[in-house]
Amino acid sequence: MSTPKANQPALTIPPAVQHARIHGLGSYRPERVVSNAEICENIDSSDEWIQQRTGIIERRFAAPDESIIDMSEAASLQAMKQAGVTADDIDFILFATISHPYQTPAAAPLLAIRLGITSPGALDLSAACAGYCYGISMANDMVRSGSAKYVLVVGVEKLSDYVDPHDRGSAFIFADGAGAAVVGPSDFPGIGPTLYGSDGDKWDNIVQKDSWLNLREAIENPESGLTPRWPYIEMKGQSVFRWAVFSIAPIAKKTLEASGVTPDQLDAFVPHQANMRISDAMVKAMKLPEDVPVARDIATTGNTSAASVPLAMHRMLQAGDAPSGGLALQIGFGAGLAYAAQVVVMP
């Protein structure tokens, strides 16, 4: 183990924030709303199935010429003056996100631009699901450490560009939207340890269908017997299904147990919005009181990967489903396949 050579000085780090908080929410619901029997023009499925099997009546998708820079401005926006800060304050932005249309450059940068927030730290997260309550743990962590005072948080998708809309097994699911939250310091305890992991063995429940590589090479290469297609995103719905009640239900119990919190004193649950019948399974393994509201936003929101925890929350609070300053456990899961989980106090 190496020792600092002699008369060598200390680095200086900066001084440790005791605590961090989320101060605040924004979100961002793209104006046209898509209804099941739209999705059913295209599927051999009916409004009653999609709602039985999923709990979803309605989606919204973006318009054509609205990109995830545009949404996650909005609901930004909304995060950042609730918390009352302004763009001089955010020292960084994590933005979580599966479909941003470009390799390069990440759009937390360009997000920064819009906002107009001056060299911040920047990056994208690409933990589908799970990735905005990923960007809530590193935040936390940047904000006790002093290496940042508020970061912004953003989870945003587009899924209505990489779902089939001929794919019964995934056409009625996902959708379109934003959240953003703000995270500094606090004089309290405001985000629990984060739960986190992957089981990468199951990679292909839900999987982009194509290589990007694969669509050049029809493209460029005709005689390669390539069909040039769109790489859209599949889903296993059972396979997700099971792995989701039997593997994230106990995570959802170890994460409240790491957090000294029981069920009974939560003020709200807000899992991942993947599927109803999931959230209920998952409300019936960790025994939790019937007392304590779940977010329920798929059924007009659909499945928003990254975006669906920070939307599901910022509407049970505007809502008055929620109390602000309430505990509410937050857990995010999808492709990877990857979780996270964390108690935080609602803004």
Ligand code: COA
Given for the second form:
Amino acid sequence: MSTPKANQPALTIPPAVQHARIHGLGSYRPERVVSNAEICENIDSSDEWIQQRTGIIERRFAAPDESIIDMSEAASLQAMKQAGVTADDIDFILFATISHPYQTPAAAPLLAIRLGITSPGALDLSAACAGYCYGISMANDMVRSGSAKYVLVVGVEKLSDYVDPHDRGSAFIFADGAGAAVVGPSDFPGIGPTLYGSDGDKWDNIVQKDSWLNLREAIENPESGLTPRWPYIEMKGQSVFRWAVFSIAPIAKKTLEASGVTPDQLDAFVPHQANMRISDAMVKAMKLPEDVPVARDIATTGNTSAASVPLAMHRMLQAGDAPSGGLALQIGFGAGLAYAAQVVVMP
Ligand code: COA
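Same protein, different form: I have the form predicted alone, so give me the form predicted in complex with this ligand.
Below, the chain from earlier opens the complete complex, with every other chain and molecule after it.
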């Protein structure tokens, strides 16, 4: 084991802070409401089938010229207002998305410019539907270790650009929207331990159909026999469903245990809005008491991947379905397959 060299100075490190919490939450739903009937113009399905299998009645799609930066700007401004912070207070932006249309650079620095945040640490997180909960965990660690005072965590998607409207297996699930949270120092523990993990064996369960390299080959080498096509996201619905119900529901239980919270002490359960039947199965597996409010934002918002947890929690708080200051279990899971879950004190 190596030890510090003799006579060298000990490194100066920032003073740690004991606790962190979410100080403010914001959300943005695009204006355009897309009904199941509209989705069924492109696939052989029905409003009844979609509602019964997913709980989705309608979803929102962003306008063609509306970007993930536009949507996250609106959500972030709300979160910053509730937190009582200005652009000058934000040290770091963690931007969770899988629908930024540039391989590089990241979207986070663009959001910083929009919000007038000068020179923050800024990077994107690629953990699909778990991205926001990973972001909350990382922000918590950054604030507590003293490496940032206030961290802006964004979860945003414009999946209407990446889902094939003619794909019967996925066109009805995914949608667009943004959520944001400001994490900062706290007098009490506001973010419990995060349980996270991944199952790379199921990497192909939710996946971009073709790699960019295949697309390049198809365009540049017509003799390759490859068809140049947009690499839409495709999903093995049944396999994802089983994984979520059998592998992720136990994680929800363990997360509560890690925080020292029992199911009856929760003021809200906010699972990733993947599918209403998955949420119902988790509620059953956790033996969640009937009076604990469960997020059901998917009915009118669809599955917005990284945005779904903050969108759903914000709606519950605004509607008075969950109390500010109460305890919520939030859990994100999806492509990777990856997951992250924690108990938080709601702002
Ligand atoms: N409309 C109407 N019928 C459809 C259909 C559609 N869009 N897609 C499939 N079907 C039919 C199938 O043809 C099949 O018919 P059959 O019984 O006559 O052969 C039947 O419905 C069942 O097909 P299956 O693929 O088993 O559907 P399912 O019950 O698994 O439901 C999903 C499909 C996608 C709704 C479901 O698997 C699911 O919700 N998976 C999880 C997806 C998810 O949450 N993803 C996000 C994770 S982040």
